[in-house]
Amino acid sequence: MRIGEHLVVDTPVLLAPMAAVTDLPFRTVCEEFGVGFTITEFLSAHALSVGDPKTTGKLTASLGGRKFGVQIFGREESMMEDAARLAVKIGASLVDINMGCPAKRVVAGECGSALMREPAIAQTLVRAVVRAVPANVPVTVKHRAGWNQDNLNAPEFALALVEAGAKMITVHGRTRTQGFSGKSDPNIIKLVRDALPSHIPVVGNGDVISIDDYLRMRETTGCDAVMIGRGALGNPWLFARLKEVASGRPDPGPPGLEERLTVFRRHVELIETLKGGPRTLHEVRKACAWYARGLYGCNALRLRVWETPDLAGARALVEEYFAQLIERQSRLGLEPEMRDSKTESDGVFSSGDDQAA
C-alpha cells in the first residue's frame, strides 16, 4: 500500500492509536510480530505545542528506525501545525489526525469525532498539516462512519478532507453515538472506498480479532488495509498470522502457552527499559491481564495480580499460572485457549481442582 508518493507499507495491516495503550513498548511487540505499521497513541495538539510534559513523554520513535506515524487530535490550526512539526522532527513518517474518537470529553472540546459535524473546519485543519510538514510527509486522517445513524456522512466527509490534502483515509465503521458498543458496519467503509480516487488508499477498521474477520473486511469493502485495535491486545500474534496469509502463504496458526509466556516476558523487558517509573507495575498489571485472556484461570490471576503490590510478584504470579496451565495442558491434553466460561472464576489459583474444567 502506497500513502502519498514516498511512504509504502509491505502488509497491508495497522495497528490503531489507543489511548494508553499504543505506547512505545506496545507498539515494539507488534512490529516484531509484523504489523505493517504502527501510529502513536492519539495525543492532544495543544498539549504538545505547550509542552506538556506528561503528553511529549509519549511522543516517542520507533526503535531500529522502523517507520511510524504520530496521532495529533485538536481544533487550533496553530497547534495543529506545531504538533506536526515536533511529529516530524522524532522521525515520524506520517502524521495521522483523529476526527473518530467518541469519548466526551474529546467532543467536548469539539475535537476527534465531534468535527464530521463541521467538515469545513476539518479541511481547514487538514490543509493547516499539509502546510507544516514537508512534502515527503503525508498526512492523512482517521474518523467514524458520521455522528450518528441518522448523519452517516463518511463518504462526503473523506472527499472533503481529500480535497484538502489528506492521502489516506482510515474509517471506523461505528458512529460517534454508538462508542464502541454494538457492531461496526463495514457498508460505510465501502462506500467510502468507492466514493474516493483509487490512489488514495482507504483503511477498513472496527470488529477485526481473527484471520476470518480480516479476509471479510478486505472482501467486503474493498478497502486497502486493515487496521486493527483491541483485537491486539495480548495477541501480537494475529500480527504474524494475518503476514503470512497477506502474502498467500498458509496460516501458522495461534500460540502455544510457552510462546505467550516469552512474549510476556518480552513485553514486560520493554516497559521496564523503555517506561519505568511509578507506573511500571500498573502496565504490567496491563499485560498480565492482556496475554492470559482466553485462558483456564484468567479472571482468577487478572484479580490477584491486581492486588500484588509490586512488580517481582506480578511476575511471578504469572510465571506460576503458566507453570500450571502448561502442566496441566500436558496431563489433559487441553487445547490452550480452551476454558470452561462458567467456571472460568473458579481459575488456577482460587480452587486447584482441574476437575472444574
Ligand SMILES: Cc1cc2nc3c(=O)[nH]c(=O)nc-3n(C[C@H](O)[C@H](O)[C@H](O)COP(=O)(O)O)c2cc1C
Given for the second form:
Amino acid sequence: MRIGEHLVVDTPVLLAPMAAVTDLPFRTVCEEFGVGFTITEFLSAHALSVGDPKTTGKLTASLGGRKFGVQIFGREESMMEDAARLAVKIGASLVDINMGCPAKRVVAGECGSALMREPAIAQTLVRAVVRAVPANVPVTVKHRAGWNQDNLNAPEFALALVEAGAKMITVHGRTRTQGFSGKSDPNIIKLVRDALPSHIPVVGNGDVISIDDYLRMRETTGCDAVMIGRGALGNPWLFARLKEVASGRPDPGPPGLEERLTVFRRHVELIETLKGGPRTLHEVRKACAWYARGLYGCNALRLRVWETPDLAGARALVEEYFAQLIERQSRLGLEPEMRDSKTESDGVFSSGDDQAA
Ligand SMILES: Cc1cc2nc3c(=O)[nH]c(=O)nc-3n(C[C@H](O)[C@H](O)[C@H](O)COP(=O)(O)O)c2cc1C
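Next block, the form predicted together with the ligand, ref. the form predicted on its own:
Below: every chain and molecule of the assembly, starting with the one above.
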C-alpha cells in the first residue's frame, strides 16, 4: 500500500493507536511480529506545543529506524502545526489527525469526533498540518462512521478531508454515540472506499480479531488495509499470521504456551528498559493480563498479579502460571489453544473467565 507518493507499507495491516496501550514497548512487540505500520496513541497538540513533559514523553520514534506515524488531536491550527513539526522532528513518516475520539473531555473541547460535525474546520486543520510538514510526510485522518445514526457522514467527510490534502483515511465503523458498544459497520467503510479516488488508501477498522475477520473486512468493504486495536492485546501473533496470509502463504497458526511466555518476557523487558519509573509495575500488570487472556484461570492470575506489590512478584506469578499450564497441557495431551478464533472462550484452555481479563 502506498500512502502519498513516498510512503510504502508492505503488509496491509496497521496497529490502531490506543491511548495508554500503544506505547513504545507495545509497538515494538507488534513490529517484531511483522505489523505493517504503527502509530502512537493520540497526543494533544496543545500539550505538545507547550512542551508538557508527560505528553512529549509519549512522542517516541520506533526502534531500529522503523517507520512509524504520530497521531495528534486539537482544533487550533497553530498548535496542530507545532505538534506536526515535532512529530517530523523525531522522524515520523506520517502525521495522523484524530477525528474519531468519542471521549467526553475530548469532545467537550470540540476535538476528536466532534470535528465530524464541522467539516469546514476539519479541512482547515488538515490544510494547516499539510503546510507544516515536508511534502514527503503524508497527513492522514482517522475518523468514525459519523456523529450518530442520523448523521452517518463518513463518505462526504472523508472526501472533504482528501480535498484538503489528506492522503489516507481510516474509518472505525461506529458512530460517536455508539462509543465502543454495538458493532462496527463495514457498510460505511465500503461507502467511504467508494467515495474516494482510488489512489487514496482507505483503512477499515473495528472488531477485527481474527484472520477470518481480516479477510471479511477486506472483501466486504474493498478497503486497502485493516487496522487492528483490541485484537492485538497480548496477541501480536495475529500480525505474524496476517502477514503470511496477506502474502498468500499459509497461516502459521496460533502460538504455543512456551512461545506466549517468551513474548511476555520480551514485552516486560521492553517496558523495563524503555519506560522504567513508577508506572512500570502498572504496565507490567497490564501485560500479565493480556498474555494470559483466554487461558485457563486467567482471571485468578490477574487478581493475584494486581495484589502483588512488586515487579519480581508479578513476574514470578506469571512464570508459575505458565509452568502449570504447560504441565497441564502435556498431562492432558491438549492442543494449543485457538486464541483468535470466534470461539476463543470455548477453547480447551478457557476457564470461561477470559472476558473479564
Ligand atoms: C484503550 C483504547 C484507547 C484508544 N485510543 C485511541 C487513540 O488514542 N486514537 C485513536 O484514533 N483511537 C483510539 N482508540 C480507538 C482504536 O484505535 C480503534 O479505532 C477501536 O478500538 C476499534 O478498533 P478495534 O475493534 O480493532 O479495537 C482507542 C481504543 C481503545 C480500546
